[in-house]
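Listed next as structure tokens is one chain, alone, in the form predicted alone.
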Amino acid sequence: MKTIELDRPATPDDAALWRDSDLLLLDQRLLPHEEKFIHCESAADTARAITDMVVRGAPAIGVTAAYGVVLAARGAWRETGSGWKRAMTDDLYRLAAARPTAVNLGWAINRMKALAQTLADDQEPEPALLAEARSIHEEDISANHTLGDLGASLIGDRTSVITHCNAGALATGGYGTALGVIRSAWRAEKLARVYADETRPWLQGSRLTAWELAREGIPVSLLADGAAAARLAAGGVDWVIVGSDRIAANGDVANKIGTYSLALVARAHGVKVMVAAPTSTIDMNCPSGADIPIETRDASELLGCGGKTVAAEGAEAWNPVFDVTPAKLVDAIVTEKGIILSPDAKKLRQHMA
């Protein structure tokens, strides 16, 4: 992988770009101070970029993985010709293992694999697969606009909201899920302010959500993660709006670590919780939150910050990336297909039918 810069400023919609026959990923580890792109020339580059958090957010990971399949097929075709389907198997496994919690990853790879199986062995696969990857990308953007408007319709009088982590354009194909709702609500003049949890340990709220909202001109105030309860107790906030990396068939929601505690605090203060996510995030083969694989990352992410150790020598750390919010704490799940109020297994089955 190599780092490059574009000939223009980056925008929140630049999370994944197909340009000049290769994949460019806005390096979200460097935002908001640097706007550089990782140039992925192979599926291995793409998988590494996903694992290393160059790109993050379940929908964006799915879009990126789809383009990664294109690179895998291209490499396999150049290497073996008619044996390309078998030759790209290892690359597909590598992509699928890059981030286990985000269900969109497997969904996108399976969709690309299904198309690949319809192609002839002696047919160059890149054109058809690239068209499919672009369709996945465009469909995600369209879905986000739709669910953004639907979610905004739930917000009543002009109010403020809290969001956790980053579920904006950077985490999707474009526009955003939770931030898509916020964007639509802002344009409808329903929002006074957004409070963004800083979201330790990667500080996606501080670095990414604040960057996106500031670029949009939407008033944003950062909160230490532990300040959310006090902010809700002070009043003036009617909704917690978050995204999701996987929604189980019973409505349990896996999202960035800290979402569960925020939902508990919201319930204690009579504040509603909205989860905004495309239907590709709903895993009907996963019965409940207990069945969602939760990724745990290296302890060093918690023991240090900004490349410097902050913890006492000898301290250990437990660093799960996600937690599960039970469906009973969720007031609404919003997808491009509609709104599920007080979600449960029956309502999700009907929604996905």
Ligand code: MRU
Given for the second form:
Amino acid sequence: MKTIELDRPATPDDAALWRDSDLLLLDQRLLPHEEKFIHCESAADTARAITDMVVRGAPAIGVTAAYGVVLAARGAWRETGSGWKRAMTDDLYRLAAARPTAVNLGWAINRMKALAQTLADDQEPEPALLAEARSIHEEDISANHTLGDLGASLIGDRTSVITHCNAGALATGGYGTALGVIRSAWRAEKLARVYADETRPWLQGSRLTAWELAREGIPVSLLADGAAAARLAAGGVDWVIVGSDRIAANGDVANKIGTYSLALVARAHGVKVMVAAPTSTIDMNCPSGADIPIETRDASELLGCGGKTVAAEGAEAWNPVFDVTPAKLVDAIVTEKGIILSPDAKKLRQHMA
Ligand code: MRU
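Next block: the form predicted together with the ligand, after the form predicted alone:
Zooming out: every chain and molecule, the one shown earlier first.
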């Protein structure tokens, strides 16, 4: 995969860019210090970029996979012509298997597959599939603006909030989910400060969330993940606001490892928990959090930091990268369709009907 630089500075909206028939992914592993893009020439490149965390965040992975399907179809058409649908099957599996927890990935691929089924075998598939991928991208941005404003309406007096990981423009098609709420609340002058957990081991909080907020002038203070409890105990924080990788049909929420402990501590201190996510993150086929596949990544990601080993030799590591927060610890799920207070299976069913 080629690395390229744009002729302009990168922005948080650049997570996945389709430019002149090319898929460019802002390499989030290098932010905030370097703004380089990975050029994906095939579906296999795209799947690798997702697995390797070039692009991350559930909706951004979905958008990227949709463009990956365009590349799969392009390759299959060039290779086999009218046999393109069958010829791209392996690529679609590869894309779907790139990461297991974010349901947006499978959701976007299924939507692209459904569109592909409507096309004739002898029709060049790229234009129609590209239009669908662009729609998925644009709809995600629009959903985030809607849910951002809805979430901000829940925030009362001028207050501070805590967020975990990065659920910003970088993690989505644009604007962000948790950071969408935060952006809307900031514009409505309801926010004093954002506390961002640094989010070990990939440091999405200190590298990505802080980058997004600081460049917009939104006051942001980083917290070591273990400091969140003390910050909530100290008062002045009314909401924990996070995104999600998959919300089960009963309202249980999978999100970045550490979200569960943050939600427990928030409940202990009377601080409310808001989960901001588009409906593409809700998996009605997944009955409860126990059914959500949780990704475990290589121990080396935890044993080191910034490319250097920091753990004592001989130490092993358990490195699940998501956890499940039970619905009973969630005060509100906010989607582009509305607000679900104290979520449960019945309310989720009504919301998705
Ligand atoms: O491992 P990551 O960086 O892909 O994890 C991302 C998260 O956990 C986000 O909070 C989640 O995907 C929501 S993004 C709008």
